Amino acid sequence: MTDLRAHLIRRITAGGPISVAEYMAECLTHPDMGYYATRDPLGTAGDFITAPEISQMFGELIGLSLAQSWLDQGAPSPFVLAEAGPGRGTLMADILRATRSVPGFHDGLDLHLIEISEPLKAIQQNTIGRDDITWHDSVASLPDLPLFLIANEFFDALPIRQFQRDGDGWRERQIGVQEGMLTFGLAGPVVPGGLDHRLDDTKPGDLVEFCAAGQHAAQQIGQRIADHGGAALIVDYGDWRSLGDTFQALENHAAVDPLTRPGVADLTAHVDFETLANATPSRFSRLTPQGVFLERLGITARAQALAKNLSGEALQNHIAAHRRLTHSAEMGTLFKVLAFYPDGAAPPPGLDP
């Protein structure tokens, strides 16, 4: 039994069942035993690989989309270049490299990273190689300046609550203890705020997920963009509206029971992009599959240019990376892109209003 599992069993035994959101928060962010507090979860030696780790093309195109949006808004200076959930720093390093030739971009940027993991902060510092990075625990402390932000696989790790339709009402899915084991169960009838409209498109027994932390982060990001200008690119797996149980755990690149090894496996859920769009005070783009977004930005031409200098296994890996990022059977359709941008501006390149 892991120490965190024993801690959770003691907590639930003493205080009663907890929500899925409370369980996720403990598992991911407990200061001593949480997943992000104790390890580097990324890469082949970790539990999952994100798009920036697959190919430099992803970060290059993200960077150029944000830089063009910055130019389109009059190249404000100074401005905040930020990433929420920057992983190993690979994406931001690629963004900075790709935008080096954009006149004035590097002169005006103030670099900020939203990260709670101390092990990852050290890796980010080494990967990015700059001494002017400011780290934040949340979006709330970002400066009041034009904000150009990327959030790649950030919202999927924020704690969710799950509600199961019961007649014309709801019951919350919770985590309790039975015979010394963590188990799922249902609480009594509740009236959760924000779910009244879901009675129209669900039936008894359906499960929907609700991420208050995601809505709050989207509101804060969008408010800065509405007030000061900028753009945010949100890239994650999910869809326009939540339906069904998407709560999952990954360990060593394989799916595992989310209740078996708390603090050891990564916990995520699909993103409900509709709630993010409804939360932002700014304008938002049309939700677009990642593959379509990257193709509009010219990933195939970039892939062909890079391929000219490759051969053998390196070339095959490069071709596989392009396919993994864009193909509908891989990340191309499962992952979506949503942008926030201010009134009077166009959405970042690759996206439609």
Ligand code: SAH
The other form holds:
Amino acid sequence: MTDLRAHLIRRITAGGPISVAEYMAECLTHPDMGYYATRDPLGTAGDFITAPEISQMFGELIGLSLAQSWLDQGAPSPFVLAEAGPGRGTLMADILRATRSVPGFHDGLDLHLIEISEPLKAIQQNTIGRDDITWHDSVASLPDLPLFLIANEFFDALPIRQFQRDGDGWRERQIGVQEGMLTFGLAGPVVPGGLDHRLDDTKPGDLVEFCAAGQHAAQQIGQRIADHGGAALIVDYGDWRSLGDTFQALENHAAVDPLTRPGVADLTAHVDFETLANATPSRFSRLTPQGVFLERLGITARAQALAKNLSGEALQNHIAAHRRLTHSAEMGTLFKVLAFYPDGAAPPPGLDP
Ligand code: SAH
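The form predicted together with the ligand, contrasted with the form predicted alone above:
Every component of the complex follows; first up is the chain already shown.
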């Protein structure tokens, strides 16, 4: 038995069942035993692989979209370039390289990373290789300056609560202990704030998810953009409005039961983009499939340019990577992009108002 499972069983036995959000928070961010506290989860040797780890093209195009947005807003300086959940730092390194030729961009930028994982902070420092990085535990402490922010696969890691429709009300899905095992159950009827609108599109028995931490982060990011200018690109799997159970666990690139490997498997849920859009005081773009977004930014031309210097297996891998990022049977449709931007500005390139 992992120490974290023993800890959870003790906690639930003493205090009663916990919400899915409390379980996720313990499993992912417990300071000693949590998933992100104890490992580098990314890449082929880890549990999952992300777009910037698949190809440099992803970060290059994100960087150019953010830099164009910065130019369109009059090249404010100084400004904050930030990433929420930077993983190994690959995406930020690609953004910084791709924007080197944008006049003034590197002179004005102040680099801020939102990260809770100590092992990943060390890898980020190494990958990015700058001595002026400021780390934050949450977006709430970002400075009050124009903010250009990327969050790729950040919001899916934030704890969600799950509610099952029961008549005209809701019962929260909880995690309890039965015969020494962690099990799912349902709490008594509750009236959760923020779910009234879901009585319109659900029927009894349906399950909906709500991410308060995501709502709060979106509000904090959007407030800075509304007040000082900037843009945020939020890329993740999910949809405008989620329906059904999307709580999932991954270990070694395979799905596992979310209750059997606490602290060892990665836990995520699909992102409910409507919640983020409703939370931001700024404008927000139309929710756009990742494949469409990258094609609009010219990924095919970039892929062809890079292919010129490749042959054999490297070329085959490069072609597969392009397909993986954009094709609708791979990441192209499941992953979506939502941007925040201020009044009076255009959305970042690749997205519609
Ligand atoms: N954006 C990267 C990594 C995605 S993995 C990429 O595309 O490769 C999720 C990242 O978010 C990791 O860096 C993880 O440590 C971080 N993270 C997860 N939960 C967090 C939280 N509550 N606060 C801050 N960072 C978090």
